[in-house]
Structure formats: C-alpha cells, structure tokens
Amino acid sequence: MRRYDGDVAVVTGASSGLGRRLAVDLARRGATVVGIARRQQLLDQLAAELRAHSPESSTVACDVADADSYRAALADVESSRGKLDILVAAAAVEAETRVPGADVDDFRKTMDVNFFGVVAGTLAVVPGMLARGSGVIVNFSSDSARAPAPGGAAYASSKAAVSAFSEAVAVELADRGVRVHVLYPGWVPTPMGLQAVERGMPLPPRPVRRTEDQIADLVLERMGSPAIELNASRLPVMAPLARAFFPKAYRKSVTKNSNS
C-alpha cells in the first residue's frame, strides 16, 4: 500500500462521497489533509476522523464556486503548511437539465462548481508545484463526458470541459514535475449517484459500477504516474467510437437506457 507520509493534500468535496473517502484514506496513509467543502456540520465530523489518523489535518468551509475564497483557502494551506503536494478536486453538483425546460442559469451554476472550480484550483496550485519541481492534481470527470445522457446536458458538458482542460494542462506540465490526472470513476453509489437513480435514472450496467473502495485504491495507487486518464472502467472509453461508427444503434441505446 502506497504511503503519503510528509505530503500535504487538499481534497475538495470532502464532506461526503468519494471526496470524503479519499480525504480519510490519504490521512490513513500518512498525508496531512485539508478537507474543503460547504457543509460545516459534516466537515466537523470529518475533521475528527482525519485527526485520528493524521493529527495535523484540518477542514475548511469553502464553496469552490467562489473563486476568490477558494484561491484564498489554497493560498492559506500553502503558506501555513509550507507546501501543497496534492490537490484532489472532487467537488461537484448535478441537476436534471432537460431540453426544453432547462434554464441557462442551471448550466452556469453547474459550470461554476464542476468546471470553473477545477480551473481555479488547478491554476492556484500549479505555480508552487512548479517551483518545488513536484506535485499531483486529480480532477474528477465522469463517463457522462464520453456518453452524455438525455436530461444531463449541464453535468455532462461541465465534465467534458474538465476532461479537456485537465488533459491539456497535463501535457503542458508533464516534463516539469507536475502530474495532472483526469479521473473517470464509473458509477459509484455515493449520495450523488443514488440521488440520480432516485430521480429515475436507470441503474448503470454492472461493468461500470464501482465501489468507493475501488476508486480510492485506484487513485491513491496510480496518481503521480505518467498516465493522464485514471479509468475505473474501460467500457465507456468505447462510447465515442460507437457513436461515430454506429450512430443509430448508439442513439437508440442511450435513449432506451435513459427512459427505462
């Protein structure tokens, strides 16, 4: 099991789901973790668990959609801890955006958290990482970026933007000691994943279902490697090819699954 003793890590979306799991597991593996999220009560519970494994760990209440506050929080971590080695950007929101019916503000709100939050965090920590000659950033995307479903246009668009941004930056920084990864976690029964099912989304096929344990192990064992993509499942990687070469069958499959 890979250790992170001496590393300083920031995890956004740390109050629940995969963000919380990765924050706790990083602390268990020796990192000093700062968990960032909006919900103070959940952060208080997280802080106690983090400190049980890593006494110097802490939490900060912050909305990553507020770029100024988020940048200030990251700057404070780097200043007070002397460095920032790892940024895991797990914060995200999801809401149904069917067309017609959706409003442009629904898209803006989703992009502010899911995309511009990722951009703000990445741009804030890269200079320090480059100065030290090392660093790791893991930005959460989604298989929805590869195979968008009806009703999920805002979420899929935001995650596709995260993928493009992260891959471009990863290539730009690869030879300078900073690794940027884009994570495709498949479907995980987190609160967000379960809410989507409750809204009527069919349970994804078994080959793309994963557990929090599986995703945490994937990230913590592979981040820092030359790989840009961290794929929990290979099946969605084929979606763009299916869409290009078998468009009618692909469209029928997506429509059937979204309405089933």
Ligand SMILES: NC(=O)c1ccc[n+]([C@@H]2O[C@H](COP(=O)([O-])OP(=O)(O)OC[C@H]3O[C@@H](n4cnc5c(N)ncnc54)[C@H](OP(=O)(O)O)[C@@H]3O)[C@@H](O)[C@H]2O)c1
Contents of the next structure:
Amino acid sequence: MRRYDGDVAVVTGASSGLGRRLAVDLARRGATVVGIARRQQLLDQLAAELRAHSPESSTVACDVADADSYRAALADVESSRGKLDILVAAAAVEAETRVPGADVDDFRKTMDVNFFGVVAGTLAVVPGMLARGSGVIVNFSSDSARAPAPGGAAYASSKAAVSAFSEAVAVELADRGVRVHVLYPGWVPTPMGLQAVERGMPLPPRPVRRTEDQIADLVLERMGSPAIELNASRLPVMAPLARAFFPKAYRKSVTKNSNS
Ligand SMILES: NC(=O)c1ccc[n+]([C@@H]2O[C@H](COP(=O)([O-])OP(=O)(O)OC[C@H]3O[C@@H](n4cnc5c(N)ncnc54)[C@H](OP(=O)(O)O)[C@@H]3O)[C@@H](O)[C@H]2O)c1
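Can you return the structure of this protein in the form predicted in complex with the ligand rather than the form predicted alone?
Once more the chain from above appears, this time first in line as the rest of the complex follows.
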C-alpha cells in the first residue's frame, strides 16, 4: 500500500461520498489532510476522524464556487503548512436539466461549482507546485462527459469542460514536475450516485459499477503516474467510438443506460 507520510493534501467535496473516502484514506496513509466542503456539521465529524489518523489534519468550510474564498483557503493551507503537495477536487453538484425547461442560470450554477471550482483550485495551487518542482492534482470528471445522457446536459457539459481543461493543463505541466489527472469513477453508490437512480436513471451496467473503496484505491495507487486519465472502468472509454461508428445503437444504449 502506497504511503503519503509528510505530504499535505487538500480534498474538496470532503463532507460526503468519494471526497470523504479519499480524505480519510489519505490521512490513514500518513498525509496531513485539509478537507473542504460547505456543511459544517459533517466537516466537524470528518475532522475528528481525520485527526484520529493524522493529528495535524483539519477541515475548512468553503464554497468552491466562490473563487476568492476558495483561493484564500488554499493559500492559507500553503502558508500554514509550508506547502501543498496534492489537490483532490471532488466537489460537484448534479441537478436535472431537461430541454426544454431548464434555464441558462441552471447551467451557470452547475458550471460555477463543477467547472470554475476546478479551474480556481488548479490555478491557485499550480504556482507553488511549480516553484517546489512537484505536485499532484486530481480533477473529477464523469463518464457523462463521454456519453451525455438525457436530462443531464448541464452536468455532462461541466464534466466535459473539466476533462478538456485538465488534459490541456496536464500536457502543459507534465515536464515540470506537476501531474494533473482527470478521474472517471464509473458509477458509485454515493449520495449523488443514488440520487440519480432515485430520479429515474436505470442502475448502470455492472462493468461500470464501483465502490468508494475501489475509487480511493485507484486514485491513491495511481496518482502521480504519467497517465492523465484515471479510469475506473474501461467500457465508457469506447463511447465516442461507438457514437461515431454505430450511431443508432449508441443512441439506444445511452437513452437506456444514462450514467451519473
Ligand atoms: N457517484 C458517482 O457515481 C459519480 C460518477 C461520476 C463522477 N462522480 C463525481 O465524483 C465526485 C464526488 O461525488 P460523490 O458521488 O461523492 O457525490 P456526493 O456524495 O454528493 O458529494 C459531493 C460533495 O461535493 C461537495 N460540494 C458540492 N457543492 C460544493 C461547493 N459549492 N463547494 C464545496 N463543496 C461542494 C458536497 O459537500 P457540501 O454539500 O457539504 O458542500 C459533497 O461533499 C463529483 O465530482 C462527482 O461529479 C461521481
């Protein structure tokens, strides 16, 4: 099992689901972790759990869509801890956006958290990482970016933007000691994953279903490697090819198996 002793890691979306699992597992593996999310009560519970494994760990209540506060929170981690080695950007929201019916503001709200939150975090930590000659950023995308599903235009757009942004930055920084990854977690029964099923999304096919533990292990064993994409499941990687070469079959399957 890979250890992170001595590393300082920030995890957003740390109050729930995949972000919480990664924050706790990073602390278990020796990192000093700062967990970021908005719900104070959940952050207080998390802080106690983090400190049981890694005494210097803490939590900060912050909305990643508020770029100024988020930048300030990251700068504070860097100055108080002396460095910031790892940023895991898991914070996101998912709301149904049907066309017609959705308003442009519904798209803006989703983009503000899911995309501009990721952009703000990456831009804030890269200068310090470059100055130190090392750093790892893991930005969370979704298979929705590869196979957008009915009712998910805002979420899929935000995740496609995260993928393009992260890939471009990854190749730009690869030779300068900073690794940027884009994670595709498949489908995981977190509150977000389960809410999608409750809203009527069919349970995704078995090959794309994963657990929180599997995703945390994937990230913690592979981050820092030359791979840009971290894929929990290989099946959705085929979606763009299927769309190009078998459009009818593709449309049928994506309508049936819309994925979170
Ligand atoms: N579960 C899946 O099947 C699946 C599949 C593909 C991709 N993903 C991605 O995996 C990541 C984690 O999702 P999850 O499934 O673990 O969902 P989750 O359990 O709903 O967790 C989402 C987290 O994001 C935080 N968050 C939301 N808006 C925020 C904001 N404005 N500022 C700061 N934190 C915010 C939430 O905390 P607060 O509400 O306390 O702020 C929560 O901790 C997301 O990026 C999601 O898109 C999940």
